[in-house]
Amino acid sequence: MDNTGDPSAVRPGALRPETLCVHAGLEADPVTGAIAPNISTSVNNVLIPGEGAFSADGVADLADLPFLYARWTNPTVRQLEKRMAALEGTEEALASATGLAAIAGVFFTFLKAGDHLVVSDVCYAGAAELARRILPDYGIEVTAVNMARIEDVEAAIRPNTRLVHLESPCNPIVRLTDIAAVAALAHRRGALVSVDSTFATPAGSQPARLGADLVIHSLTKFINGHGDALGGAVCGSKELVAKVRSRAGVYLGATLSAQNAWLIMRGIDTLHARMRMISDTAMKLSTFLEGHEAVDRVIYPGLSSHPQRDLVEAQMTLPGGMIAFRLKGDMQDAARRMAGRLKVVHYAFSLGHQRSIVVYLDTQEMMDSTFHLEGRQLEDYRAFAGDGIFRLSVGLEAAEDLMADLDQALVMPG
């Protein structure tokens, strides 16, 4: 097996995903032979005659240069990029300081004044607000649509549409988009497709294999898996990622630190094992919740009751660790009770950690603050979320302990 770190040497066709998580992109230290990745914290690297250009002038891809300056490339960060490319089955990847930085990098690389973006009407709040509040200030037109309705996507695409951006499953209602169908449609109309696959992870879905041009991750979440490092990534062809690196990687300044890259690579080693365990636990937990007397509805890709079950089976290899559920009665009151009663599950924002996390998301508050949906789009959201939902990120605890903790927290006052 070739462990040189070249993603082409360990493509998914050569090694299975579980093995890729452990071996892809690893480079043994050439001096000590150490297998675990080093942390190179140096901002500067000396220029070595004969090993590359002495400046970046005229270079098509900064990643092809020797290491010069850490804002462009860093040895530890570069190793993470190679590993992410291998996991997603793409030629290249760019790491960034956060997942939102990766999304911003894609938007500000491929969109300019006069261009049009089609974005999922339900997605990560930072992405939704960046698209709908900030991009129009730069002369970029934005249309938000329910990506689960392919006819709405087709109707939204214009001659100046340059990018279609979606999430699958989407945050927070765990609704899927048919990535292959959207990609085929967008490509026929000359637009690129970017997919935020944070909820799915590479263990659950590989959007590039379904036709996506760019795959985006918040590495902060399941890929890191320990809740202790921020990071993001954009995976895609060498040509497209080089464009993102030369613009966003250089000029937006959202560079991932070497320390965080090292922590995220530690998480990648166990990604497949963790996601399999998390998915198994989430399946048990969602089944338990679906039968609980206090629960009105559960939305989880692994359940036969998920409204897009056929798409789940066609598009996902693991159902993942995100559950949405609604309760009977006053959910605001229930949220307060849960925050005070939960002993194992943490009542908090964020997701994808080793510890289970739940939070209540009120529909009207989500509309007022982020999504601003009306008419049919609001009806589509409410079909999943009702007046509000609890978003549960499943961790590594025993399923029985999570069920017991949620059960005692859900009991109505006598």
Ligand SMILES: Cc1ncc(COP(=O)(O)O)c(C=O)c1O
The other form holds:
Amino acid sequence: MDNTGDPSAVRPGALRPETLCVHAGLEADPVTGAIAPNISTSVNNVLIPGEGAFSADGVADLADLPFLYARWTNPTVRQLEKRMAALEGTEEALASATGLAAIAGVFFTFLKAGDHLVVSDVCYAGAAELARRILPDYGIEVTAVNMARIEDVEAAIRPNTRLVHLESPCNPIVRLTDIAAVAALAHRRGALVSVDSTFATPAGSQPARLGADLVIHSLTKFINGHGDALGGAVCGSKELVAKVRSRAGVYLGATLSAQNAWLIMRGIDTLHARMRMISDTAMKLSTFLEGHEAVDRVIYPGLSSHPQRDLVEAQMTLPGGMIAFRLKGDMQDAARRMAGRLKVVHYAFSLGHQRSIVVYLDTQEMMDSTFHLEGRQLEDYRAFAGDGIFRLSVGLEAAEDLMADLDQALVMPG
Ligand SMILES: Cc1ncc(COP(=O)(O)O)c(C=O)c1O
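Switch over from the form predicted alone to the form predicted in complex with this ligand, please.
Everything in the complex follows now, all chains and molecules, and the chain you saw is the first one.
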């Protein structure tokens, strides 16, 4: 892991990620000279003779057109798209209304009836349910595999496999996938690879540099980082993002609003600073939890006890803000106790805000509602999650206050 700002980790001539967070995609307003991005609220724009809709040449990407109609993109959203592309080191990006719209956009662009998707057997519940419950209704075949077992990915790929979709680290068990290995394998067999990098953020991992064709984010989480705007993004080559924009961007109609794009850009300004602090705090918290008498197991990429420590070293630049932990004793009871007793940490769903959030996810309930794993896949899940895990999203509070709050909530009634 390089979180030291080592210049050799940066391509020659390229700006460092911290600088890109503050500058990428931003241009002073050509009319007023304003430095901060404006919020452009107009739904449509006048047509300029000789350009765009008036020009005869075939335009490959709607993003190359002058601004016409805000469902394709808009000047504020476009600045966010440029920043996301710069942060992920890709040519292009598309912003969408939510992270799930970005995932659905990729699925409905690159998969049609008769195609096959290989999807991580553990990923964000909405993505897992979309893949396994909804896509088959459209004639798309889906196989769920534990992507940490490369031989299972190899065995799952068929001649009609068009896409391999994974999360690293994955929600909720914080298990990694070797992105470079999956990408090399999928490319040999003619499939694209999309990686949902929401848990890692661009500060923690850049999947396109490891061979992923498409990098997906829920901007709602750490990238916006303030729990006050929904958003999503798909980053990739000009050609692939153009396809997503012209199919999903236009026909799913899940366009990001200019107001949310502006808020998310405000979040990105501090993404690096926040993720460094959050990673430091998460390191302290996970170490504290690992030594706590009520705690059975902690899974955090920064800990030497993470089962995939070598992979963390190889593909993550910061360990991030997501911790999974299990308790000794009855965790349902403990969850109720924590919900009642926590004063600093919120007991709630979602993640990636400035305020820490924890929630209990019971393994049997996750299996019944979403993952439906059996045999070795279930054993692999349980090796991380046991009967259930607390998913802790670390915020910007002082580590000492978070530890004290968790401590008083974890103590068993006497
Ligand atoms: C890893 C991951 N991807 C995607 C999403 C969906 O994001 P959104 O809520 O912005 O649609 C989530 C939401 O929790 C997530 O955790």
